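Below sits a lone chain in structure tokens, taken as the form predicted on its own.
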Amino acid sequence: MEFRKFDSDKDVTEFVLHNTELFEPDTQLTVSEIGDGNINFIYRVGQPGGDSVIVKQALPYVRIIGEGWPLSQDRVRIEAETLQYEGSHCPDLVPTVYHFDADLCAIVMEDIGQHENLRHALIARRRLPNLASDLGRFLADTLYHSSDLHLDSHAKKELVKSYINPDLCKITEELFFWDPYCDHERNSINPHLRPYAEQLWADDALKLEVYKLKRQFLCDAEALLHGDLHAGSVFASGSGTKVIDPEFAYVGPIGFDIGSILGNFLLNYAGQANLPGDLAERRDYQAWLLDSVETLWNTFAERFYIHMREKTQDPSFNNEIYRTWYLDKLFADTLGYAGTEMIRRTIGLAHVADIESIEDPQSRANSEKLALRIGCELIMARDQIIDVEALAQRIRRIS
């Protein structure tokens, strides 16, 4: 069979219907478009008042720009399969995947909108009590047993390449690593922050290390990564939090899942300062962020520790010396990234609702000069922060 796009809610409710066991084969299913459809198609489809699924089709190409952007539909395989993998280690954080179709490029998955999308949440300062735990686990878990710790060499290769993943990739080089470092035409910036760009594109000591942390995303194939793990790519409530939208998956460095989640925090933080509201409920709230971030940390390196010294098997890693180095080295890469992830947020293409959601603009660039100080910090110092609570320190002292 060849790809072809749905292009009615007969062919979404079809495909529901043909490869679940969800509805009866008489079901009268209704279908929506959600989500912002800047890439794929995403639809609910299901029973008023009743049960409803998500459906997500992969185009052979970017679908806001078209055909001048093409983009490999091996994504949606790739999505479909870090779902079902991710699945596998922790079924509470991530929705269950009940049906990839391959020739169509689609999937069809649990639908969570019982959720609220992390970053909304995180902007009317709502407090969740498991989101940071939720995390940390979801990233210890994913991450170790994808790793060289856990997989025999084999294992470990055929990993990679499941999940060479190009045409994502290059996004994120160029996002990341390239386009927020110079005068680039895809750069959105606040003409009251563009003198502050302007220093950092002159700043030749960051942009050193911000090539160090590009080599590393190149080249270190540690473990599968989510590849997109931000705000939005998280949705949360009072009672369990999921992980979603992992097209961006391949093998890389451990440290960018979890510093780009840890950015996000950040970024809200950097937000809070002048978004609305009353000034010691906002403070208070950003003392929640930091205690967020400690906690997220805190459950990640303890549940990776513990993974590695039960059962990682190679004897040149399973030793206290090593799992000493190791998770320091993580967190160092974590702090870099999490800069990364900060700086393309506030003078790269895409921005985050967190700060842009500030109407006055010189309000606004006094949140993204915050943003850019504690990113290059992040970036500058991360080798000489040595644990999250002095980072939380070191990110109270700059605000």
Given for the second form:
Protein chains: 2
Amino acid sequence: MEFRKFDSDKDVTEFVLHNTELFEPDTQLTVSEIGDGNINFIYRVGQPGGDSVIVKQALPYVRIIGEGWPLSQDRVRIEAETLQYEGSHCPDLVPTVYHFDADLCAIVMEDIGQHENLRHALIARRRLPNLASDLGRFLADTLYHSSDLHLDSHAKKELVKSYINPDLCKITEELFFWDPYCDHERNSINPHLRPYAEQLWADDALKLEVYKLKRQFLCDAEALLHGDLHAGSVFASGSGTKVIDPEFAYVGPIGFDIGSILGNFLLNYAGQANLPGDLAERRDYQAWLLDSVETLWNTFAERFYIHMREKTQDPSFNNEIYRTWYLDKLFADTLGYAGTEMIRRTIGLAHVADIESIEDPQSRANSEKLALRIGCELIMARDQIIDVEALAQRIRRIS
Amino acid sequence: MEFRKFDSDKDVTEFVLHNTELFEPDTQLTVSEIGDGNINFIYRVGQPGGDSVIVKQALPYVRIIGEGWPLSQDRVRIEAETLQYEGSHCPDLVPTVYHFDADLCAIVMEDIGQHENLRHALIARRRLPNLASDLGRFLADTLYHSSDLHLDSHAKKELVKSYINPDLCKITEELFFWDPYCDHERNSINPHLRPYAEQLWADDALKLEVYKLKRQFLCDAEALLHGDLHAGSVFASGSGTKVIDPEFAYVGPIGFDIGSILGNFLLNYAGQANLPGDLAERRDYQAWLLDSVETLWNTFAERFYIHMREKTQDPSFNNEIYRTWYLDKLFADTLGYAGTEMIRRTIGLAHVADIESIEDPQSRANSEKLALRIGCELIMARDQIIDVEALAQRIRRIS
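So the form predicted on its own is up there; where is the form predicted in complex with a further copy of the same chain?
Below, the chain from earlier opens the complete complex, with every other chain and molecule after it.
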């Protein structure tokens, strides 16, 4: 079957009914388009008031731009296979994939509609009790089991080959590691922040550290990353967490995934300094965010350490001195990539609502300055910050 | 056509005559088997007293072991394509590939018979005037043009995929980074050296550095390496140099290739301390070897720097601070991998004739101790040795 965009609700419901056994064959299903839909088409398909599933179809180009910006449809295979891989280790933390069709570039997956987008939850200052430990577990389990610590050499190299994802990696390469470090036309900069952006563009020592992180992003095939783990890729409820949208997955440096999500907690931290609402409440929430950062890292590090000790077959990597060194290295990488996430979300193309929703441009610039200061400090001091408590102290001192 | 081992001289000559236009169709050719042939079959095919070519055929297993040790025949595609890639940048430094047959797993290539194996030349204390600069140029040109400094992201990722080489990488992984650091049954240890090997096995600080280098060997996809650049893979004459046998090629850390060959110069240096012959002559040759190490690195670094400055499109990587940092990093990696080559050639499975040909076991152990001391020092001090002059001084101080 050749690629053909779903043209009607009937196409979508037939795709679901034909390829899954989730509904009786003659069930009447309704289809509604959801999601921001900048790149893909996403549909909710279900019985009114009853069960529903999500259908995602990838076009061979960026939807809102058109055929002038082609994008490999292999990304949907990568997304489906990554969800299946992640689901094999953390079934409760990702939507179940019911069907993937390579020709139609479409996935049928579990509807996680009862969960709230993490970015909205953070802006609303919700305290999600399991969030940080769920994310720490997700990171430890998915990253460990796809690394050379767990896989034999042949399996690891097959994994690298299977997840070569150049179109999507190129987007990250430019938006994270290039645009924000020069006066790029794609950047979006609050006029009140411009002097600080210009100062950053002149900071050669900072830029060298970013170039090193970029080199590592391009070359260091450590483990299968989610690749786009910002707050918008996480959905949470009072009791559970779901990580979605791994279409940027590739085999890269472990610290990139951990740093991306930690950076998002800290972007919200910077936003809380000037978001509307009671000051004491916002300060309390900032403290909760720093606690969450600590819990996330500690959960990750403890589980990753135990996996290394209990499962790693290669004795070069299963010994106390290597485990200790390696976790320290991953922490430094994490801080570096968290810093790049904070900077690119402040002066790059794609901002975050945690800060963007501060209406007054001067107040917004104050949160943006804080995000830049924390981001730069994480990058520059990533080898000196000895643990996650020292990290929290340092952030409190900056703000 | 399915794989079929050449069974007769006629098979081999027909393969040459049918697939190349090097000889008239009815030329009478003679075939002689050459090479050590542990793994592959290698034939010289030519007119008596006239032109000749080399035919190399890879079996699906290790020849001297048999079918019990299977080895992917994809290695011969990798060898042919690497020779072609290297030839596109340094045509004078590799044999020309005339034909590659994927089904028969066989290559027809230029005969470089007038050149001498570099290991034999070093043991005979020959001074090869162009050797070090040829090797520096080979390394700079092949490594630069296959790195992210030169290739766009898509081409680089295709390169990684195309050179996934798990069987051969696994051999290196074990022989370089595991066996020599434990009392492994594959090791071969001079009884006089055993106490020093035991001391090394107890050196946790050294082993941690080796594990870091192993991690980098497994993960760091920097550039297309030759992958097995020891003195036996280099042939030299008074006027020219040829690098052969890149069947271990894969996309890995640049320092691994440079370190492997520098380690071989330094293994000969250690051998010269106890090889037969006039002491003054041997000391002079050691000085020549250190000069060669300096020339090799300096040629590499100067050319690589100029390539970066003149050809690198990505401004993150084409700027003075990155170039300086990157060459320093490559130097440290180089020293580390040179150290692992020296250690594995002294207490691992495969020794080098530069030392092995010292007949008296006690004298041989003295050279072996020197090789171990230099190897350990290069690994441990790789971030402190600031340049290649400091390296030469340090080696003179050790010996």
